[in-house]
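Take a look at this one chain, the form predicted alone, written out in structure tokens.
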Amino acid sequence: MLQNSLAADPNRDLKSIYVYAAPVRIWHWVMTAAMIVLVTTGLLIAYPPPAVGGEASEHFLFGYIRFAHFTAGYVLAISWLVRVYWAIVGNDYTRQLFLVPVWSRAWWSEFGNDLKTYAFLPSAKPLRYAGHNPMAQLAMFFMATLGSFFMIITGFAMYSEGAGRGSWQDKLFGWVIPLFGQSQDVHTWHHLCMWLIVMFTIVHLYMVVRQEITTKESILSTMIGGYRSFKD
């Protein structure tokens, strides 16, 4: 298996590498769609729209909003579990979001080089990577892996209050509420993490476009076709 960093042989004649298999690419776009629905409906739940006129029984607007939020939450949770499974059975690149080699001196050296590269320092040496570079790997680990997991367990913890005691949601996630203190605390942290993910997504989009333009390797197209292409 080819190492993630191609710095050891920068002059290697390399056109493309198959990095992301179909399950990884599908997970990426399903998670993206679920996140869009979750953030949109989550904001409407946190800041409800004005009440509509007429008989309450004739309107189910907020019910539809909550249903869309819960459905997207289930989709996110199931896709996250599938992603964990594929990290076990897939290639080395599929495990980057779950296993960050912080024990490696070479990884930290390349992480420092990434900092210089993103800061546009002249001393930086642009390196080629088959998968994520160290900085992207660390960011994806904290936000895409741990961030999604945090949103799933806190979301199902709040959902368990409506499902009731004895439900499977309560049995699996009921412990989360007393761990944080009370229900409102879970709501607050869930809402705060949502904003962190939104900010991460903005930075992520900037980095993707920036890398696609400033480096000699494909970024966005890799998550569509699966191949990392090198323009040099």
The other form holds:
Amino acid sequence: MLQNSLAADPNRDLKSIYVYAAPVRIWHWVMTAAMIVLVTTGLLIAYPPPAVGGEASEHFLFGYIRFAHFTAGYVLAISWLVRVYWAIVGNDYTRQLFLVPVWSRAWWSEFGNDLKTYAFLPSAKPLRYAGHNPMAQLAMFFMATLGSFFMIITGFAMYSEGAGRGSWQDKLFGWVIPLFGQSQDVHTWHHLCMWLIVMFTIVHLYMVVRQEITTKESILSTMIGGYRSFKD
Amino acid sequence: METFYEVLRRQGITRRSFVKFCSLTATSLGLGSYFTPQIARALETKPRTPVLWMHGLECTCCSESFIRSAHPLAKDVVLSMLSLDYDDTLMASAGHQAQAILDEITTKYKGNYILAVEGNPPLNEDGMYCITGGKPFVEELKRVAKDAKAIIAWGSCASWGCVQAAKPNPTRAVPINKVITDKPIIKVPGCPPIAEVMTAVVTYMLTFDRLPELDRQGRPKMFYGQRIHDKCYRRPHFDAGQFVESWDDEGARKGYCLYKVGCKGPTTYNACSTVRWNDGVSFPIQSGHGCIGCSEDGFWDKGSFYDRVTGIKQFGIEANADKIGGTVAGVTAAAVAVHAGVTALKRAKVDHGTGIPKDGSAK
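The form predicted together with the partner chain, contrasted with the form predicted alone above:
Entire complex below, previous chain first.
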């Protein structure tokens, strides 16, 4: 079962379902921490803090800011690698971030129902999902998954410029720079995509809090304990 | 056919000067003394390779830079005396006389000459925006390029299009690789390129009879392998976090990093911070002005030279990543607030225990 609401399977125990295994939960919070560091230091790289006084040899402020950014970038990239591996070996829900069943009629029908639900239309059916609902899945696929991949690829492309020609970063990601035109363009798009992820985070936080308050499904605690419980 | 060495001796160059030139060339190419006799042997035995230098839509800044090469030996010996057979702005002959040389070299040395192109061909109106020798430059370029061994694209015009290709590009000027697709092209971008870089590239091709090692974008790695930033003498201020905030502040007087006032050194591949200009006297950053990124593709269409976060033209308006991204994030936050408000209102009307609306009406 890749997707679909729980209504399709009335025989299942709806008290609680184990959705997020430990690697997914760890990945989620590691990524959260990395993102916070990345956005903060990224903005500081674009808009550096006021100059520090004294001799250059006494300071390494901007160096540390960039170091934090690069380290968090590596953490993000490695955590995604682990996450991709887990999508292969993990349960069905782990694949939701990578495979959107756009070929499924049922999926689209539920997507339409999600739109109605969030638009407060009375015709919306109250469906329940153990994993992500189709609308959330689509948003996560484009903004969290593809957005992160875009940031990792462009990020390593820019990192390769410092690592130098012939470095493994250059061999793997150096081709990205001419694709965008030149290095400055890669910087611009990297910066722009940061805002896409910020936007995703705003909606994500809102949706999670909203779900937790207004429905009988657990969601915040699910990403801590792993179980989706239904308070019926 | 004459060899390089024979031409040199005929021009009155002594054997001693010749060997000095060979060792200078080996050094400037970063090859070491082992290669000095190899270069000498190559020049003594190989027939000379003529260089034709054509001018399209351009400002001649490449030539201006070139004739100021700090190593007159390399420039004069390799190009004026030895190999530069045609260059309509530098040669003494003009008109039909000059045109005759072009025709002679292309026939006599068919497949064995190097074509250097300064400027680029405009394609609009059948190429009529640039006429050389009574013909559209694009036709002349294609004709001479057809039998060339290799082609050098001098400067950002020939390499990327440069200022005449800036939006909206009324003449439809294009880099030469758009019209010459079947020959190896070596790009030497810059507006203009550094003189020593130009002479070294030609010297390398003449002595070793092959292209220098090129990067993904067709630029010689030995001069475009690193960014200005990687070898900038102000780099310690960058790492320390010491930046010029405005042009007359304390930081500017102390020679702090120009990153915040839009220096494009971190995104520009060139040799300015190592080779420098005018006999190694200085380069823009040393003079207190940020790099404008003149050797990078599209540098002319990236908004202000003084912005760190540069403009995005794809959105049709003058905007940068933060204006667009910030607006999107702001609108999203506002939409979330409205949605949350509506959710709260709806919820207030529903009894929590039963899920039935408080006014008793059926759903």
